[in-house]
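The data below hold one chain only, encoded as structure tokens and taken in the form predicted alone.
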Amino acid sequence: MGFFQFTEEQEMLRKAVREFVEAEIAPHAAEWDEKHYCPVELFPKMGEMGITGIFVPEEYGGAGLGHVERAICLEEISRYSAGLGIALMTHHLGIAPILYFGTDEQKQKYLPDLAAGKKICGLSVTEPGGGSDFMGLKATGEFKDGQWVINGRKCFITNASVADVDIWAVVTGQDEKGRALMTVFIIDKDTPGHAPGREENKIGLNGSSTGDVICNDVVLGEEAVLGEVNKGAKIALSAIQEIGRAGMAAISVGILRGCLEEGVKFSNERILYGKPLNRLQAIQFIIAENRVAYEAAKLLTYHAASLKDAGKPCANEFSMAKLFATEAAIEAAKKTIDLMGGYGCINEYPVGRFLRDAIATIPAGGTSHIQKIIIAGNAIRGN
């Protein structure tokens, strides 16, 4: 694998983002969770810091950095608010297809405002029939009289009610074997017929909006097509594999660090039998296990991100990082609650939120079962 080390510039970025998070996010994370509130007002502030457009080139108003830097931002934010973490993650998830597959006109039109956090992006792929059945989409795009007419319903969409720009994958034809052919479209929020539907009441990740998005006879010009007609599966899949799973892994690394730091802090301050709790071997075992889980998840995630930045194949590495980090975050949160005893069940402490957030990371970007199928398939093929 090689030895991964952050550069001096990356460490400076981490320090700057951490200071921002401790001032602007940490004091409000519990309230956002309790009120199911997505703090959209922070997006322009994150834009000023370069976070919302972290991997967007400078010519389009971004920071011109890479996917390692993106993971740093998501980890630091998700240490306190994994809910805001997934809102930002999904913003990047919508930006990536425009950046990597868009025309220069599309990039000029959308990327500067998205990079600046003046507008928020979303990606609408999952449908009521199931997110794992990627090729089983029912939403359609029909070409009539020189225009596209889009119809369908997407569900479990992050940023559903706050996104200004929505990336839609729909079925626009069939190949000779009868399999669906997809096309991806860029849809502006206020396009007639496009609207958010019901808002979901989630177990965790409540600093974000999740719900349905509906297209009812949405009429789009050919300039709304992203990439080539009938070749959208690659665009949507690459976004999910290399941006979505990457983001969920980084968010889970943040949750893992939260579990580790809160456990250490509590065990230092809590006195039992006249001594700090962390003198007990059983407590030390929990801290040791959480430390190892954090370091392992971090290495898997940042290694995969460094491959992405080097232009090397990384989808399988992100599947491994996502599988390990999300499952480890659930385990670490549960162990930290064990460490804290009754205090772990009190919502003045954040570990209950960490557990709920960690559980909610599993379906995003493909469940753990889906990741195992992908990883096993690659191993069997010798990859």
Contents of the next structure:
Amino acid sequence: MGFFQFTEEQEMLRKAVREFVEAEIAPHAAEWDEKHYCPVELFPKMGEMGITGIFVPEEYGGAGLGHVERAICLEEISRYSAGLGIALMTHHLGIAPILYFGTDEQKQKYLPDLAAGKKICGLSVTEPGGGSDFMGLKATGEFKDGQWVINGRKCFITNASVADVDIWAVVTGQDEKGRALMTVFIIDKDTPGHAPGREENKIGLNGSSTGDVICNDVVLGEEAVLGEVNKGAKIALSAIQEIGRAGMAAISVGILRGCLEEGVKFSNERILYGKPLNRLQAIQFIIAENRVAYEAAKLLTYHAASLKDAGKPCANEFSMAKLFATEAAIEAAKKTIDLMGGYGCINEYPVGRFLRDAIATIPAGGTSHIQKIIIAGNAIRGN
Amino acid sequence: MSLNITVCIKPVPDPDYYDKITIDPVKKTITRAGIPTIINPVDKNAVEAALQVKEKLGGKVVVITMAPPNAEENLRELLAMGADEAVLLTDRAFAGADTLATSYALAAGLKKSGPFDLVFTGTESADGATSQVPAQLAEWLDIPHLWNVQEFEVEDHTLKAKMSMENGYINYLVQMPALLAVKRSINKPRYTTVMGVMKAKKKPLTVLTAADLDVEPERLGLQGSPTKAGDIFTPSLARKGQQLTGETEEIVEQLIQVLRGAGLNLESLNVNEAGRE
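Alright, leaving the form predicted alone aside, put up the form predicted in complex with the partner chain.
The next block holds the full complex; its first chain is the one shown before.
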């Protein structure tokens, strides 16, 4: 295993993205959270920056980079707005299956607008019956008279009400043992019968839209099938494992840096007993713990992303990064609130939002318990 | 119409590190070692102005600076922003230069780096803030120059430029080649994109030393700088307290004496008789 280091270009890219984030995102993050608003108008701007299509090849209008660069963008954005972070991360989550499993026609049709941020993508897998009970999905696709008819209700879907292109996983058959067979479809938002349903009022990540998406007798042609019929499970799973969890880990690395930097700033400026707060050992302990948590989460996340870019197995690594980073972000946000005393509970400061956002990262891409089951399973099998 | 446009930029100390900056008591110059640099903010407006001209009329944008070797990073950033080529003038011989020696070296660098129709600079640097280099540079190059430019337009080989004054502005028609020192409000510098960062590494960045330039060595650096700092000192910012004692009337009288003694013209404060009761 090589030790992960950023290249000079990656450092420059981080600086460029940070400049954009500090000007266009940081000043508005609190307002988006308060108003539960997903800033869709930023997608074309992120498109011009190369962020929305960061890992899409140049021939399809993307920046042609990889998943390390994607994680850099998500970290930088989530340093200030984890809410917008998850909206962007889900956009990538929908793009990936088209890019990795789509036909050339599908790529030509969808990727340029998605990479440019002119259109927003979503991925609809989770249902009211559960997300991690993947094989228990109830949404169906029936092939009738040369066309597919899709029915079902998806829930807790990020970008539900803002996505222009929606990737759906539905049950289209059973194998000989009676297990569900999945097929994945690309659905344009204006397709008759396809519509967003109720909008959820979340604890955090409120710079994003989350809610139901419903398909009621949605008729699709065969060109809407992504990959092969009845072989969609691996498409949806690989997106969740290697794009979704990767994204949640990178978002949490951003929250961790936010906690660290806000804690340091506050403790430098706040005077207590005639001295800056940072002179107190109890405060220094919190800063040290946040720093170590940030560095550790960063290493796990970028290491996993570098494996993905190298074409090596990385699902287990992303599970570990996601588990560690999301849990560490919750802890760091709570400790930073402690560090700030009463001020930590005042919404003029962002750390309360960081805590709410960090808690909301847990179920996205599978809860911590699910990650532990995956990691343990791999360890027991000797992986 | 295809224009050769050169932009002079300056790396300046990162404002986040201002408290770490010291002044060398012997050389009486700023000690920059260990202080990270940023691109002088208004220089980005100059680059933006150049890029806009290029996008409209075609041509090439070259960025140039005279600075220590680590300025390569600043120049790469501007290549990522959209400049086509970069030139770094770096040599121990340039060290300690005042504005005259700086503009002299820059002029030689500009001549060396190729023909130019337009030269852009910012109005001033965030550290020295003398505003002298733009005019000096244009004089060395023997071209017309305007400072504090708010707007401009290129028509054939003539510039229509609006120069801001304290109480208004003057519109000029300028024959090119010419130098424009632009102000912050002229435009909003574009963001550097991810694609720009990736292209930057393939763009040419030339490093030139004093030996590469057609210059008289005694006009470079500290040796070529007529500006000599007289004295440097740190002003004492300590506060001192003085206690006035006695009856209220006496204290007021003493206070008035102290204030008058400190040079305050109390009569000018227009205190009326009623106010004294």
